[in-house]
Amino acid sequence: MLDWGYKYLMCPPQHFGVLYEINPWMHHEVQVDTEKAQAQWQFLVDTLQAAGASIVLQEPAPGWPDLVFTANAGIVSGDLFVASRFRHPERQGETPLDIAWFRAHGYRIEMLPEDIGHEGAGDALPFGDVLLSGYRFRSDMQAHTAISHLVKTAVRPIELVDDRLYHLDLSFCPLDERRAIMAPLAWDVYGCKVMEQLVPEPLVLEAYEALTFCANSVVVGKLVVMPSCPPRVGRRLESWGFSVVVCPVDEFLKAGGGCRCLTLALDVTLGRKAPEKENVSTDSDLSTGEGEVSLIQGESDG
């Protein structure tokens, strides 16, 4: 099991709405059902708490509808908070609110250089002793060097190539020290090779599965809390000893966010021993149930 993922920062969706368009899922003419959004958010909170996670709340603020997506606030490592630098002006006003919350709760605050953008845990997820950092659509490639310096951890950049999966957390979900849900549709060839070498036992998503946002899940021990769960994905998770709870977040998907987007893990301490790939069959790792495939798109082993 992961040794983090038992304490999360969340923000009530009091002011949530689709008020602008900064990703392919957002259409400002789409109306959010605010009561349904509140109910879905509360069900996610209740599910995480029932699984043994504690939830800490950040106060919502009028005018900042995406503050609800706390994963984008920054990167947490122990008592250190590295605040995000948002590329889009529509979200830049969130940063002072995030900094104020973390400062009030005793965190050390660090900032990236002003000319480098990065959107926090939405584009940065740990696996073993490495921090994976997505870049292109919402974060800059140059961020990985600055982040590595600040958090004192090796950072591996992953280029995102499908704008529908514009954040790393839409295509990668660590499950434990050996396993992760992975959507190679989202990555360039080099990124696929990095992931293939890093993760001993991947659950590789087909394209249609990835676009359900099932990689944008929250893991608490052996429970995987998912916005949706394609049947094959559920069977593989259960075969590995995980339980699955589906928490529909349809209203938040209108803004391009799923379960993990709505949470920021506060109990992460970066820099851990990387898992080994000994005695792991490549064919078994990359099986999708429909023949073995390479993580590199377009290649096949059989």
Second form
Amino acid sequence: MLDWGYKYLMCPPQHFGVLYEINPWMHHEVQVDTEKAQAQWQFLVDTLQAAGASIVLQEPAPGWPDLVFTANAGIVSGDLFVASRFRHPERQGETPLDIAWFRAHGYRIEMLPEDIGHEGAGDALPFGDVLLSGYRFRSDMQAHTAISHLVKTAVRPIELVDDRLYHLDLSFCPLDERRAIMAPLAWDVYGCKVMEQLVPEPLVLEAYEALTFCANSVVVGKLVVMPSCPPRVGRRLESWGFSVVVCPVDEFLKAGGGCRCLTLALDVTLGRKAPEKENVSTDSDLSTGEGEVSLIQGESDG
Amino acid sequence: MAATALVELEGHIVDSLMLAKVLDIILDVGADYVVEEFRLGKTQQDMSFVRVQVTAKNDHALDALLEELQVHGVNRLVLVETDAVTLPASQDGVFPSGFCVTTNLVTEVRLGGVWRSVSNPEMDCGLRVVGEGEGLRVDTVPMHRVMKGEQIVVGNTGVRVSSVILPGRGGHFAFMNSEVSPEKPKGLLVRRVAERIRFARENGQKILVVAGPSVVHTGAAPELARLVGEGWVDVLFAGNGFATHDMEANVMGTSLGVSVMQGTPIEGGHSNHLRVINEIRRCGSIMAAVENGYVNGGVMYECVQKAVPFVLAGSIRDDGPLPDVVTDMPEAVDRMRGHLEGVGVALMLASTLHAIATGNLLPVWVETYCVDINQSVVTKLSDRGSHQALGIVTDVGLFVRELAACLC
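Since the one above is the form predicted on its own, can you give the form predicted in complex with its partner chain too?
Every chain and every other molecule in the complex is listed next, the one we just looked at coming first.
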């Protein structure tokens, strides 16, 4: 089981809406049903709390609709908060609000160099003792050196190549020390190789599965809270001993965000021991039956 | 012209395959790289660092590549440009200590914040700054010519040389791309050289011929004379031997005592060239010997008739020598230098020492063809820095005849 994921920062969606278009999912003409969004968000909160996680709230702010996606506030490690630097001006106003919240709650605040973009936990997820960090669409490769210095952890940059999965948390979800949900569709060939080396037991998503945002899930112990759950993925998770709860967040999908995007884990301390790669149990659903699963597109079934 | 930049990448670049990816990207777009510095992090947490020199085929390709690499965290190293440092020469013929030694590549020197091209790149010289203000310029100066008080560039600060695409790697030099090979269709090569000579001529460039005595021994002197007579040679460098045997062949019909018509030794022929040298010394110069009718044909005759300048440089084993032979070596080299401006094609014909001496003086952009039956001459020329030299391993007599047939 993961030793983090029991405390989350969330922001109520009072001011949420699709007011601009900064990813392929956002369409200005699509209206958000505010009441439905509020109900979906509350259901997510209730589900996480029921699973044993504590939820801490951030004050929503008018004019910053995406503040609801707290995963993008920054990177948390122990009492350190590395604030994001948003690429799009539409979101840059969130950073002072995030910094104010973390400062008020006793965190040490660190900033990335001014000309470097990085969108926080949305593009940075820990696995074992390394931090995986996506780059290209929202975050800059150059950020990784600075982040690594600040959080004192090895960072593995992963190039994102599919703009529909523009943040790393749309294609990668650590489940425990050995397992993760992974959507190689989103990664370049080198990223696939790195992931293949790193994760002993991957749950590899087909493209159509990945595009349901099912990797954008929140893991609380053995419970996986998912925006949607394709049947094959659910069966695999259950065979590994996980329970699945689907929290529909389709109002937030209109802005390109799922369950994980609405949460920021606060109980993360980066730099853990790496899992052993030995004794990999072959994922019978995914492998070709001839050795290890290859994530590289064209070589895998997906 | 190839464009180069220094770039750096730092971070966890090894396990993340970032380094492999970046180097792959460079090669995939047809550029090349040299890893200048690589520091591998000791533990998994330590960062690694790499500094790479990237070379693309031109500025445009380099910019596009650097833009792509930037996405992967590769930053161009911005070098702080500083002016070159100069010191005055403390005495004639001696450079200041630490003087910048030149190459024959395109060279620029930064002075007053402006990069200035060196007017006459030549290897193994110093860089001299002359003039002031608008008239400020930089030239190369050989050691023996530097004068006390002249400003000489010291160190490599503020000096840059451009990579060149070597002949044979594309463009109009695409033929003969293995440096030297005896196994080439010679007729084709000769025709291509003829084309290059015509091209140079049409573009107002000069043709330089460096000739060894074998040109005469192999019976090719009349054909070379025809090339001179028809205006295909603008300047001739040779030694005492070539000029002597050329005139011996004209006056006596022999070359080093061997009949150039029959190919057999003539009785008493071993003295022929000495008698010719003696007569020309009596005349006072080759020009005088032509004017008084003693020499009435051959390469030297045509040079005089066509006012084609020639420099005859002496050597320690010369007979005579001819009165025109310059026996002061630095003086001879200086005279050769004086004829190099505007040379576009250099043809080295069966000459080893004079070919290498000339190669040492030529900037890298002069198309240099080295024709010799002996492959090692071409190799020697390249080994001494004249990388632009293209070798044609063949009998020089046949080559010159073919060339004359193509051009005349």
